[in-house]
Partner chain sequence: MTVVGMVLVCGGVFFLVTGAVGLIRFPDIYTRMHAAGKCDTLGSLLVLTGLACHEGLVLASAKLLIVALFILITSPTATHAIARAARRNRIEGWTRGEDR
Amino acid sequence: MRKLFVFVMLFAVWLVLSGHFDPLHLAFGLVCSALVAQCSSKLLLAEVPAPHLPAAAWGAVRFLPWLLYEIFLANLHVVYLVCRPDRLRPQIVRFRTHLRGDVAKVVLGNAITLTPGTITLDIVGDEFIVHAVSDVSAASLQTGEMERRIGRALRQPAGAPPDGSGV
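Would you share the structure of the sequence above as one chain, the form predicted alone?
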């Protein structure tokens, strides 16, 4: 069941991203999706119980547009910082996450790193150590919005906002 679900998700992403629907490209997409599903189905969505797989997939579909929007806004902020370098305030931010499981933590760390102006430096247990280029970037980490959305997407109970403190 899990392998089939992962295969369908991967092939759907292949179709959307490739944009080619000729037999050769469809065959490549089928073969690649099947190989990746075979090799990594135990890793992908491993922490999501089988009955919750469809809901987790829809959660990811809802999370990705929000993440792309946040990346766009962060890009605008970085452009602003390039024009106003006096606003740069590099800092290390530490916060604890309420997400459970390695996959959820990796998704959060990668989402933070994908957002311009922040880089996840380390994850130690439940503590994230993140470099932020400005006060605005650091403050966005403190809201816990990204953590809540990832928790909803991966069907984890909602936690309180992280109790972070800038260092």
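After the form predicted alone, can we look at the form predicted together with its partner chain?
Below you will find a single chain and nothing else.
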């Protein structure tokens, strides 16, 4: 199941990148994708249970527009700060997440880096150390909106006990 999912994804990327649709190139693509899926399917998204993979992929697709909108807002904020550097108020915020698993943490870290005025400095266990560029950004971090959305996208119940069914 996991192998099939990885194989389909790899082959789709192959199709787009190669751009040749004659039998020879298609056969090359099939062989390569099958080989990679056979050998290293365990490396990709190892923590999402196999039956949840399509749902997680769909969740990621639905998560993307909201993320892009937030990135846009973040950029407007940075543009404003570039024009008015005197409004800068850098500070370091620490908070704990209840997302579990490396994939979810990576997604959360990247999303934090991309959205309103915050950069993930370090992740130690469950604790995120985040640099916020102004008071507004630091406050927006505390709502936990992003965590909830990522948890929903990756099928992790928000605030569940650490041994929940998500991993």
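If you superpose the two forms and keep the largest set of C-alpha atoms that fall within 1.5 Å, you have the rigid core. None of the values given here were measured: they were computed from a predicted structure. Residue numbers count along the first chain shown, from 1.
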**OP:** Note yes or no: does the Cα of F28 move by 2 Å or more between the two forms after the core is superposed?
**Re:** yes
**OP:** Please check if A37 moves between the two forms, taking a CA shift of 2 Å or more relative to the superposed core as movement.
**Re:** yes
**OP:** Give the C-alpha shift of G19 between the two forms, in Å, after superposing the two forms on their rigid core.
**Re:** 10.1
Original post:
What is the magnitude, in angstrom, of the C-alpha shift at M9 between the two forms when the rigid core serves as the superposition reference?
Top reply: 3.7
